[in-house]
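Form predicted on its own, single chain, as structure tokens, below.
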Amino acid sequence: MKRSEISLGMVGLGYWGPNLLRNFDQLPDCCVRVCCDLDATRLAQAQQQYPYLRTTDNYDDLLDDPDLDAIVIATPAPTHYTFALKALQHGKHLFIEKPLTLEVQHAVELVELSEDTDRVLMVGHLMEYHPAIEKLKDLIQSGELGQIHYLYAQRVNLGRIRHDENAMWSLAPHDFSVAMYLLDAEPENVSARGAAYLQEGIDDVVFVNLQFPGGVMAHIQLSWLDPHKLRLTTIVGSEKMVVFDDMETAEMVKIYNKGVDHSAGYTSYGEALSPRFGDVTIPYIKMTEPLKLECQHFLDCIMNHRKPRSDGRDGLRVVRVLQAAQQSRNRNGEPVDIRM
């Protein structure tokens, strides 16, 4: 059944919550009615900016409100499971920021509950809604890049340093979800190494290697202790290569007509392989704020009874890889099998 307007409640107005609030508030299919946070200053700032909002420091006020169709959770990751479980138990559709949970079994429980109660469960894997990522997926699916050999991503900067999760749990959900979305596959195994330089027991830098079916590899560099701010994804195919630079505004995707050709009439095997250097193409990408697209997608899924692109099972896949990567890191980089 279609609804003309979705009524939302939000919990969490810290780092990312205000961005979600801004986007949901601007969408015509949505009415944000109430926000919840334990910080009175944050609540006062939200009410000053959005005078029609109700505010509360009691999450039960959202759960017990029969007029709320959905709840948006943007709280610290360790609280996700408890908040999400209560929301689904109270019959609310749910948008939850990444990662879905910190434990695979908790993620499984939330996915099964959302399916049993026919509630939309969507995880904030923002990059899956980025127009540039859509372009990369089109390039892969069209065959323009040829057979995909490997990809690698760099997500590094100086700060923002967290105290309740390490760099991998904070940053990697973006790149894990993107890699699985682009390759339309789950990794078979993962290995990870990390180091804690600023806070004992909390890694500031992590290097992760994923092995996908068919021999496709992915390498992901994650750090909040780096002189550069990089958001780069590179995909190497047998025909072409492509680079996505999320820090660029005009030329964020570049397609390189480069590769290695097999030549005929050679006298040795080495002579059969010759590098090919061609043009660099910069496709036009119509940009819309990815967060706006993500928020609209959540509303559309509720109104049209559809499964979100980044649904609960997508969130579960990412948590499964995160948990395996953490096990590998704790075992000094020993590969951990992910196959079910």
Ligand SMILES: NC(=O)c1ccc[n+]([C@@H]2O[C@H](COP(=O)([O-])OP(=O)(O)OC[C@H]3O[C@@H](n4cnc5c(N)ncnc54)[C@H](O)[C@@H]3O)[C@@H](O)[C@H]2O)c1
Second form
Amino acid sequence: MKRSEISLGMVGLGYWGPNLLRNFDQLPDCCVRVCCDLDATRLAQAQQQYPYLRTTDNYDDLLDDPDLDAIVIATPAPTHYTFALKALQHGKHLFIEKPLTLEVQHAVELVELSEDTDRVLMVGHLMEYHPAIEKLKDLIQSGELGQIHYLYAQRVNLGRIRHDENAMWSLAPHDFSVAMYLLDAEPENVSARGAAYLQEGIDDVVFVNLQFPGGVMAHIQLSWLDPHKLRLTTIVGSEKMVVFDDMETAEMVKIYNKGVDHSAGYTSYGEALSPRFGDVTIPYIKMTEPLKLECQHFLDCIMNHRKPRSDGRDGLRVVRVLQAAQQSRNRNGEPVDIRM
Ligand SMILES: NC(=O)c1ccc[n+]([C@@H]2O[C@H](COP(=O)([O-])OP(=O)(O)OC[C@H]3O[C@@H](n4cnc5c(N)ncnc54)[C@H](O)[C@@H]3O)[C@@H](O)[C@H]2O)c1
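Compare with the form predicted on its own: the form predicted in complex with the named molecule:
Expanding to the full complex; the earlier chain stays at the top.
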């Protein structure tokens, strides 16, 4: 067994959990000691790969283990609230996959409990740890893009059709968290329309429109029923425009020196608007696996008593947008006010 600073217990070894396990296992500041899943085959696979692991099919075993400092939850979203509540009540630091909960009130409870008990609560908003998103944040903060007009994100592909949540709850937490992180703001209202083609009552495709303060708009397209695999974010500013293509490995961010200038000397307003076409630049981005950065950040926050970038409050604001978007979708796209 390697030297460990922080002892972790993990629950959920389905599709995503093994990625978390691999990353935490490789970090020197922690040791994953116990894994929990209801599926004996998944537990056996994990134990074969990491022989020092203990396994259990009973989540309470993690809670009752006084040697565990923190718990990592990667089970389906409907289990999140109960598992998270118990972890915090047992004094554990907590990393929980997105979405934090399915209800705003539950997220509020978890945030308050983590703050009252001084435990780290971090939500797996993975894209907030992506080096390309950091680059976009720099471009916005430095003013290089000018005033941000609008952004749109496309997260579509064919597959990983879920039965326990719709495409929006499954996919949108990434784009909602990124939009709020980049714009450093919360939307004022949301409207969403969706449709269920494959399973009754579970949307396969959802189009969400978020209105941020100052007229900034974000449009998010989500689908697991699409011929393309797209992971695209486009931001349009008054000076420049930028596109982040997460399917690209090398040239993932492109900055377009394009815009529309207001030229003086024309009598008609329309003639005074002249499109500007300039260079396209591709900044070098030093890539590290975002999941590794995310896992390390969780450990750093525990060791240094800091709040994570994607803390409980960040998880809460994403759930608030999800819940409002679902209300709007249920009312055929009627805008829903998100402001408290
Ligand atoms: N950050 C990302 O990019 C990303 C990607 C995929 C999934 N996720 C998130 O990870 C979580 C899990 O998603 P998934 O796709 O791995 O789901 P999954 O259904 O593939 O796996 C869930 C696992 O949890 C186990 N489980 C369920 N109930 C349990 C219980 N009561 N006790 C113990 N084990 C239990 C199941 O047996 C299964 O192995 C979700 O919150 C999802 O949104 C995040």
